[in-house]
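Consider the single chain below, provided in structure tokens and representing the form predicted alone.
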Amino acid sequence: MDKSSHVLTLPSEPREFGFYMDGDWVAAGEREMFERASPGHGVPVTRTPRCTEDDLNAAVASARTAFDDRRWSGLSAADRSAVLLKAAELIRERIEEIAYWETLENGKPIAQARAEVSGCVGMFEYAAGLGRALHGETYNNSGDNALGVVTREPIGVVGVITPWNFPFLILCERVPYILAAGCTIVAKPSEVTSVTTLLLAEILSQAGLPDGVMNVVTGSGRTVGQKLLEHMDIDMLSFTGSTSVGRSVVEASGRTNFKKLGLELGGKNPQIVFADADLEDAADGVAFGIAFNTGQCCVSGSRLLVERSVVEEFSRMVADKLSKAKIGDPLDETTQIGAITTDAQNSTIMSYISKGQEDGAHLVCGGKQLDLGQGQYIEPTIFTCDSMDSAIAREEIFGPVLTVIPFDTMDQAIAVANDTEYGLAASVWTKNIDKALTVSRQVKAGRFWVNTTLAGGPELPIGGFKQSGWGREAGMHGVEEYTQIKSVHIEIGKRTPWVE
């Protein structure tokens, strides 16, 4: 990897990895391998094992032993915090390496990948402090002969299933908080973007995490992932993915041990723009909100609701912004929009673009597959619709496709924003504080932005309303999510006899 060049170089041959269990690498051996081709270049870059059910069972057993013997949960919060802080330091030292492999497997721009990995350092640093702040309650109001104590205890062995769109970021929105709570982990990354999850497991071991506390099993969702969510010895499962798959996760939990679930699912997120907004700022934010990560983002602002008096002007402004964004080689430092991550997603996005045209939506810009000589790329696309009837206005596309819908009143904007099964994120653009507060309070979404989008940090919890998920990640809520509450009633002094 030539870091001095403007465009980083591809590896000369795919790098082969094992999987990670009980504090060390496990060689692939005779296991079948999955070869990943870079979506931005079309050449093989990594090879990872397709683990078996036996491998998964061994990883869960390792995590169970590590939890039950209290090698991690039995440590003081100060000792656990020290490991998380050391991990943050090691991630900072390896930002370039992690970002490089993230870009190769995912297709996102290297500058974006680097920023995401840098942000993950803060996740570990913040979670380290939260572990020391976690506490229970006391009730000294039951009279002189009793004391009530409420404690928070780690829930146990946590399964973590992460998607391909933000392999390292989504992992780090969970892992440090799970560890801060005192739990152990079995992680299953997407088969197409496994490497940075493996690297995190290695980093955690180097930081002093006890063996077996963080295990990574690679392979397909249909085999390893399904067995993980059905496993009787997994106490809680964190799943990030589509709402349709989320339903199967809920069903599997009900069929087995009623494991607790944390679900971050789909979204069809509204960006509401009033005529009194700073339209230049709003146009830039809206363009960023739909094109970031090529729209392959669960909180992508894919529905644009614009006050009718400025809808045509504003649509042109957004189209102009998108036309100036640089699409191309993800290893180019100046690229802003990278490749579509998988062949299947590429086909899905193009099918929605065709469906929008068939449904009579007006194509403002884009709509084409780009031929850049290598990899798979799609132009950022804008449609205008008069209502929410079209599939492109209602369904999650997970690509750089923006649907513009006009509104006349604030109440209408709120109604249209809430006219969806989802409730993951939303934003409003206005210089009127009354409008901003009213909309932010009435739109049903777990994350809300005012005059910005896709912003935040480790302090603020993330999660969805309605069919966008259960539970919260990050922030203090993200640590508490991986604990269970125990009430302890303590009698003091001589017992009043039941039998004289």
Ligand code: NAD
Second form
Amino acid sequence: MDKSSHVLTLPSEPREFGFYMDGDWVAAGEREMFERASPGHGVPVTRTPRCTEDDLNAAVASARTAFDDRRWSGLSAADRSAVLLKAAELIRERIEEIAYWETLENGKPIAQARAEVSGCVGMFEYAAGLGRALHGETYNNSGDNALGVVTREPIGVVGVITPWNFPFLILCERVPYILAAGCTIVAKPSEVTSVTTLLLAEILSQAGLPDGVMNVVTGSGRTVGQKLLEHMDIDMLSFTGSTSVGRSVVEASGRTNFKKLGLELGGKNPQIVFADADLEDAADGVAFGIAFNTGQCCVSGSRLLVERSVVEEFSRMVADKLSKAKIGDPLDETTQIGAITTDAQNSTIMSYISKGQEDGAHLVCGGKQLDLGQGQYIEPTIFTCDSMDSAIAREEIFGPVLTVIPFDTMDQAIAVANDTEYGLAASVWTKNIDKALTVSRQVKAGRFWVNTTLAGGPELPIGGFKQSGWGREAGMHGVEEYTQIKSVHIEIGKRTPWVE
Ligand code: NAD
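Show the form predicted in complex with the named molecule, please, because up to now only the form predicted alone has appeared in this conversation.
Below is the entire complex, every chain and molecule, led by the chain shown above.
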């Protein structure tokens, strides 16, 4: 793990982890283990326990006790903030280690992993301040004998289920905000990328988080995840993953205790490029938007809508950019595009590439699985289509596959951008302020970028319109989501009798 060397080395044998509960590691013991092979190298790197239903129940009980006895929610916001700031400092000290395991389990380039982890430091720092800014309202206008007070209380025990594409970043877009609100947590990472979630639980304990406030159970979605959805003692569940599993989350909440839900689901995000844009900038942004994290990104700009007069020239410019991006060993400092995270995702992407060809879409570049001797890699791929009919234009592929669709007018571009069940994110590229503002108002998406893409920060809430989700994470809204509102009516003076 020496950052100065050009290519980091693989671990000599898979590192074994336990899970995390009640402020400490729990050894895997006799539990079955899940062995994870690095998608960039094909060699086993980590082993994590397949937790049982009993383990989950114990973790929820630990979070429940920690919430009910107010060991965290009863502290002042200043004291909670001090823990979050300490956690930020400890994450900063361990960036190299966290990024290393993230890269090994996920396949993303090490330079990217480092940037993501250092961004998470900012999430903790920002949420530490937000906890102190959280406040209610008073109504001093109801007459001399009444005072109305509206307070926010932490919602309780929160389940957090995360996917494999940004295991640490997505976690840190949620955990510090949930803790700032005063809640306790049971997290269930994707079984293929569990390690950095476990490391965060350890860091939080070291930062002084009381025992039981942050618990992590590892294991599969169908067993541990499903039981977490159905658990009667979970007050709110933050789910990030596919729209199809999102539907089961909603059903499970309805069948059980109507737990409040935060849902961050899929996307098929439009990038709208007008002929008057800075085409050089736009081509670079569009290439980044589809190839970053190998397109395994809920907000990746996977539908490219280009004004017809420049569609051919612009597609070539994006293809040229992609041909220069360096694909390969995720542990190499200079790699820009890493491996596809799972075998299943690799097959899904390749089958969409075949479908695009069968549907008659024109292949501009890419389309092939790359043989780099080890691991699984796919060339960034561009198709042009005449309409939105093909599966590659409508469905979320979650890979480095860009579908280009030409448009003639702004109204047509807006209509095509909105012709999807999703509404997660969108970008517009133009130097005309009127077009930029009109498109940003009319495209239905929870995140919108003007002359950029995939940008953000801890201040800006994230979430989707339509079937891309419910609620918002991060920013002040991200703290408020994890609170509930109580109205307190206070009578002043002698009561006007109901019975004389
Ligand atoms: P997934 O839905 O298969 O899994 C997500 C998480 O849910 C994992 O931890 C998994 O173990 C768990 N899970 C699976 N089945 C479950 C069940 N029945 N009950 C409870 N938990 C279950 O998604 P994935 O393949 O890990 O990630 C890819 C998907 O996630 C894509 O659709 C992508 O768009 C979406 N995503 C959305 C966002 C966002 O912020 N909107 C961010 C990242 C990924």
